[in-house]
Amino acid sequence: MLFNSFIFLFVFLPITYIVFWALRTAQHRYVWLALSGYVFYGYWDPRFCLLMAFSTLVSYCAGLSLLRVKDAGLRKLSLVIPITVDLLLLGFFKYAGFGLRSAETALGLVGIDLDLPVFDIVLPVGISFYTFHTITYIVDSYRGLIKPTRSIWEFSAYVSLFSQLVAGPIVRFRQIEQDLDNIEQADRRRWLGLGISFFVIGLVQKVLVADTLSGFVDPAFGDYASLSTVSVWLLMLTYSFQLYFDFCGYSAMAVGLGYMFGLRIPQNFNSPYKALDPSDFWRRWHISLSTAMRDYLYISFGGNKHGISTTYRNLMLTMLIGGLWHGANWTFIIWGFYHGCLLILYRHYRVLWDGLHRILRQVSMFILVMIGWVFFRSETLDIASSLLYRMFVLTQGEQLNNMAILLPILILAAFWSMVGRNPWEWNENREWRLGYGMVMSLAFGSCVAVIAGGRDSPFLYFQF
């Protein structure tokens, strides 16, 4: 089920909202949130619900074990075993085919012709996100950062929370633990206006901006081999804005839905195209993922405590794993390697870079990120190589279609993402008055009109 669909906007959300606030006890609200999450998730394929339920049960039992067991060895087993189970599930569904294909190719390079079996495995939507939720819960319980819940329904509501289930943000239990514990006393009206505002702004970003840009991106990528150098640069510029507004829009809607149900979901984007350097970019882009990689990977590897060479190694390992997390493809691994290199180079030449003018740093950083998106968007290394060749070697070719329409949209997208306010800045200290309510109503109506006249448009991060 999509946030930007009639079934969600006019059936699922109203029913879920009305019933939730009609219920009076915390237990009943946990049960309702969990059940609604499974209905939302099962709308794609009910079979996926069994996998999420199994992962939820394993992690819940691990939490109970860590709550009761005091022996250090048994606590370690309560950490390792459930995380191994979660990673094995993720590895099978997401990486088994990639691993077999890569092994077959590697063996072929050394003269061993081996025909390995090929599995046609359907990737469950959102498995990377809810696996991150369950793993962070177990690790935080082991570290004593949270007290594991005894309520299976509270934990199920957390894992299956429909607002952030399939594409984030990656919400750690401790970030909404207080709101979940106090859900019985939640005030329906306290954050309703803020929630609606976040949701509508996110819907505008997705429906009116990202989906409009996708109408230029998708056909151009289908005919990438015929494009000129200028067209490829414009294509990657368009994709950069499409990806940002698509994912930022989803995150803003998730935050808004959380507020509507009395749950404060943390910020996931903070104007990343305003970043002045690689470190700044990762403090702004997909914040829930970058902070999770920092806390559970980079720091666990040793962080920057053991010398510069070890710090560089830890940065690179973290970014490689982050790239692989996005997808079972060498293009994602190289994308992670690319950003690892940017982070390392920035640490080495920080003084020189920081001495440049602010505007030059922002524009340069945006261009570097845009180049990295080539690997992120390309399905194969051959496509990525062809695009990069055309970007940096002057090549004749076709121009993008409808340039007179595209250029004004790009200018508006650039202004909003690189100069204007993001959803969090927009809603800071926002008071609902008649004029603002009318603007939100007009924006929502415009989105509904576009949805009615178009086709289903899944969010780009659903594939991860």
Contents of the next structure:
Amino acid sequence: MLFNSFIFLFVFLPITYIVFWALRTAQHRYVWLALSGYVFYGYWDPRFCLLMAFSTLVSYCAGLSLLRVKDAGLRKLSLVIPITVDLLLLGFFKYAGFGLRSAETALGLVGIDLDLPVFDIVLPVGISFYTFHTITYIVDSYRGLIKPTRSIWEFSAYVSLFSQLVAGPIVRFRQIEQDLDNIEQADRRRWLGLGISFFVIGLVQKVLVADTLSGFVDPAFGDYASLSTVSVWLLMLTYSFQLYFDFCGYSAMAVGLGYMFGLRIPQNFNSPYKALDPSDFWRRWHISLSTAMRDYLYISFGGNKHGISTTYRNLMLTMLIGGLWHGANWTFIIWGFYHGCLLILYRHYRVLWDGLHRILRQVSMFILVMIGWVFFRSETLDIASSLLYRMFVLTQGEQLNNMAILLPILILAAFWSMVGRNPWEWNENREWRLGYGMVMSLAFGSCVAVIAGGRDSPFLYFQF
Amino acid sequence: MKFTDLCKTTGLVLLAGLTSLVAAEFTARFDDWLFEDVPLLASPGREDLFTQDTHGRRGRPHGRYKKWNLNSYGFRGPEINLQAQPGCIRIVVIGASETFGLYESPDKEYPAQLGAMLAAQYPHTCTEVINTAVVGMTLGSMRDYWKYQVAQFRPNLVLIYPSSNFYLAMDRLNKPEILGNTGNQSSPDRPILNPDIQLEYRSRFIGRLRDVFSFPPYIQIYRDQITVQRAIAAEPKERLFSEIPEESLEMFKEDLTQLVITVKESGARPVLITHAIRATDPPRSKDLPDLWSARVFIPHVNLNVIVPFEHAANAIMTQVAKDNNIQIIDSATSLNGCRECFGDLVHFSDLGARRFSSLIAKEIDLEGF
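Could you present the same protein in the form predicted together with the partner chain, rather than the form predicted alone shown above?
The complete assembly is shown below, putting the previous chain first.
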């Protein structure tokens, strides 16, 4: 079920919302949130629910075990076993095919021809996200940062919370633990206005901006080999905005939905195209992932405590794993490597870079990020290298279609993402008045009309 | 909650809903204007793709509506020249909505797929497939359509895929009306998308909703049954029949034979294709929604007549092909009952159009051109 679909907007959400607030006890609300999460998730394929239920159960038991066991060895086992199970599931569904293909190619290069079996495994939607949720829960329980819950329904509500189930933000249990505990006392009226505001702004970003841009991006990528140099740059510019508005829109909707149900989901995007350097970019882009990678990978590797070269190694390892987390493809690994290099270079030449004019840094950073998106969007390395060749070697070719429509949209998108306010800034100290309500109604009506026109594409991050 | 608060909240919700509706209507129009060149004040529909003149119904030159684009001759597909390229085998496909394409994605309607398949199958032979189909065209009106609109393109081969189910709507009482083909008229002088003469207001937002919304099958059957009952109530009893109407089959045979003879006389080689449907014989329970939807257009026909009539009409096609010594391709045997091949009882899905065109590409005889 997509947030930008009629079934969600006019059936699922109203029913879930009304029943949720009609229920009085925390336990009932947990049960309802958990069940609605499974309905939401099972709408894609009911079989996936079993997998999520299994992962939830394993992590819940691990939490209980960590709550009761004091012995260090047993606690370590309670940490390692469930994480291994979660990672094995993720590895099988997401990386098995990629691993076998890569092994086959590698062996082929050294002259060993093997015909390994080809697995045609359906990737369960959002498996990377809910696996991350369960792992962070177990690690935080082990580190003593949270007290594991005894309520299976509370934990299920956390894992299967439909607002952040399939594409994040990666919400750690400790971030919404307090809200979950106080769910009985949540003030519906207080949160509803804020929730609607976030949700509608997110819907506008997704439906009106990202999906409109996708109408230009997808056909152009399908015919990338015929594009000129200017067209490829324009294509990547368009894709950069599409990706941002798609994912930022999804995150804002998730936050809005969280507020509607009395849960404060943390900010996931802070105008990343306003970033002035690579570190700044990762503090602004997919914040929940980058902070999770910092806390659970980078710091676990040793962080920056053991000298420059170890710090660089840790940075690179973290970014490589981050790239691989996005998808089982060498393009994502190279994308991670590229950002690892940017972070290392920035650390090395920080003084030089920071001495540049602010606008020059922002524009340069944006261009560097845009080049990185070539790997992120390309299905194969051949496509990525062909696009990069066309970007940097003057090539004759076709123009993008409907430039007269695309250019004004690009200007608006650039303004909003590089100068304008993001949904979190927009809602800071927001007071609902009649005028604002009408603006929200206008925006919602416009989105519904576009969705009805057939532009209800899935979110780009669902594939991860 | 106090009464005044309740009134205030209700008023605000209604105001918000109304504002959303106004925004939705404006956005639908703006979106169409931006991406489809539809003037803001126009209210186009699929019927704007067609026109009617003294020779009958035909596609409107340069007609455009949603995914359907007609060329300067009013045919769905790319621009063509009046004269075929020398040495090129020109194939014309003539039919109704099944051939024109309703549910298929753009360029996935079977004539378009057939063109691509033939090009791949005969890389050293030039072939050209022209889709001349018109939605709602009956066999009876195809002869005039052939004479006045299609024959001028001098095709080598003419694929005829008639909608035999039209003849279930024709009995002796109804024949003159159908043969005159007066349904769904629009003025030939009315240029498409001219806002000046669009006096009728049609909400484009609601039009969009209709396109995406469909009732669950059991509700749809109920709605269709009500529609049929209402229509039957207005019908004379002698029009209601529960057996295959023999006179309709005779008309079908007569019209088909005449069309075949006319095409042959003009020097082209006709090829008949039997009519495929989604239902099996006897129909399965899952076929019922499609049959009821079809019956809305032929309310006086008992449900258990529809599929046998299709079989009888296909048998007549085989007979006509034999009598006139022309090729017939049996798509019904290959596709009947394939649920994923159709969007409803008779109209193809992308997959159905692919299988159908692949069958034609395999069977078609291009020898002698």
